[in-house]
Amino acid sequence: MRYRKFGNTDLALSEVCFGAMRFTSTADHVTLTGERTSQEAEQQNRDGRRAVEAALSGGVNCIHSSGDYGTRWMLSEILAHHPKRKDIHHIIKMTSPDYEEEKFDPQVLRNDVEEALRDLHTDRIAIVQHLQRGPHVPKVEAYAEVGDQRRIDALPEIIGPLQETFAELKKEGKVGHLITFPHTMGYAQAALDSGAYAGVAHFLNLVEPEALEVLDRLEREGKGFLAIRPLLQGMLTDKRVDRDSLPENDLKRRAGWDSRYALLDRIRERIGDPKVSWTTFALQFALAHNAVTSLVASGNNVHQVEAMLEACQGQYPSRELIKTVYDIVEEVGMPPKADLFGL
């Protein structure tokens, strides 16, 4: 395992940080074609108790994880009285306002470090990921411009009250860094001109590869990135990429993947195959800028979590591919971020 600074911290994070965000049968943002059996929810908590014990066995030092998720109570079990315990930088999403809420509630933010705490075993929380979704921004302008707007405009009145909580924890030794997870670019670059971050958590793969328009900057200013979802809900490893060979009952079937493949068809009209397998091409493509410090992706078997850490050993693409790949969606056009979890 390879490790990264997070920007000019003395942070230092693997390259892989396990996202627990489906990895147990409870998950709350996982869409099914069907219910589970009592027998197949126990053989996934089983498979992602082993994921999770594999990564940090392979020298995976970082977790990402939120109470929402429905997943922490796994996390807790096995974090306990694990060996590791100490040595694990872990990475909370926060939200506040969320979308209609007025303004920032900073016991929010307190409830959610001292949550985290308790549940996970530890003393510190090395990174908060700061969701603004409000205020006033009803979900289905989420990713308007309108929304988005809203969002910018009310930066100012919540800052002051965000980094006057966050110094606070800070203070007591609960919390390290405060980061932005935005909707957009244009808020991406707003959040950073306020200077109350110390880095950007956004999607990054080959589909999604808007937030190589902020990692020069991250990277002149010292400042740390976490790629979420290099493998787009599984879209890009070995066993979807290739759209007809999916059963008729795959979730990737559904109409709103459409546009995704289409896209995902181009680029790889334009820059091939990959010499190694897809799984492992898209992890490293979203790790390939020098901005980037960690990945954080979902193994829900050990199998996965084994694809994950056999990519950090091996070569990134160059600069000129990952222009080409943002060019190619620039010309495109991105799919649309609005149903993200309804896929």
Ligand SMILES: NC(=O)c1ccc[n+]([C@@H]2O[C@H](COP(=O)([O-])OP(=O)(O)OC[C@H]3O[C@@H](n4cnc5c(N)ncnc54)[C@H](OP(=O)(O)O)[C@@H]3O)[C@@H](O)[C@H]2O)c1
Contents of the next structure:
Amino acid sequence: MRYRKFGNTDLALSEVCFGAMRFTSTADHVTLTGERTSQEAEQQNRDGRRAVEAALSGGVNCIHSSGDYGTRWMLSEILAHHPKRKDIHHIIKMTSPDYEEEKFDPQVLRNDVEEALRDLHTDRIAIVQHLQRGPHVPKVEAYAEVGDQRRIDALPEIIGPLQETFAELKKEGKVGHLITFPHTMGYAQAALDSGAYAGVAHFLNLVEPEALEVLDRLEREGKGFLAIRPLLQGMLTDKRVDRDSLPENDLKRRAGWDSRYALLDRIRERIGDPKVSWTTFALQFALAHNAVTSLVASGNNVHQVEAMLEACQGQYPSRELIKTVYDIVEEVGMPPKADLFGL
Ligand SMILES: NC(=O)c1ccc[n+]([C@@H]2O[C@H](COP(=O)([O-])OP(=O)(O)OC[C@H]3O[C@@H](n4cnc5c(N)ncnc54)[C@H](OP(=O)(O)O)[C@@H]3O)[C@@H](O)[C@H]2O)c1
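Return the form predicted together with this ligand of this protein as a structure block, the form predicted on its own having already been given.
Time for the whole complex; same chain goes first.
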């Protein structure tokens, strides 16, 4: 496993971070087709447990989790006695203010940290990822300009109490770094301008390369970047890259994915198919820029985790490829921003 520094801090994260959003039968953020039997659910949990264990024994030293993923119970079980539990760097999500809420609530930050420390059997959360969905932003405006502007306008009021509570937690030795999970790159720039954040977590993959807009700045300023969903929820894998070959009930056949596959077709026409497998290429693509510290990716079984570890072998595409893909996406148009979970 290879490790990269988180910006200019002394935190070294493995190039793959285990994304804990999907690996149990109880995962709340996963849209599934059809009911599962209890045997299938148990099998999924066994596979998920082995996936985490394979990741840790393969050198993965960071886990991205959230109390609202519905999967913490399994991490808690695994980490209670795991010999590496003290060496793991945890990244947790913290949301405040949420959509319609009026202001940032310091108690949410404190509660999320305390809950994570307890459930993950650790003394310190390495990175808290702040998601600001409000204030006064109804869900329908979540990705609209008006909602975005309201979030940016509220930043000056949020930053003070956020930094104050974070500094208290840091003094208590409970947290390391605070980063932002922005909805848009406009918000990302404003959040970075505030000086409160040591880095950014955002989607980065072939179909969603917009984070390129902040990567050079992060590198210049010595800040870190976590590349979320490098496989675009499994679309950018050998199994799903050719949509026609998918079974009728595969979620990626739904209309919500049309514009993403159309865009991928254009990208494939222009850059050609990779010499390595699509899964490997998609993972390596997201590591092509030096500002990227780690890929936050979900592995549901040992096979998927091993493929991820193998892909991170140190030979990555040039960062110019991200720019080429970014330009194609600009030209064709980004698919509408939306939560992909219900699509
Ligand atoms: N707001 C946020 O902070 C936020 C939002 C979204 C995600 N996240 C984090 O990012 C992580 C990753 O997000 P994600 O799961 O949406 O996207 P992802 O990591 O890009 O895609 C994961 C999916 O790809 C497939 N896959 C994984 N490894 C594979 C391999 N080697 N070969 C073939 N297929 C493979 C699996 O799907 P199948 O098993 O179905 O094939 C898996 O569920 C989450 O766990 C979470 O920690 C954070």
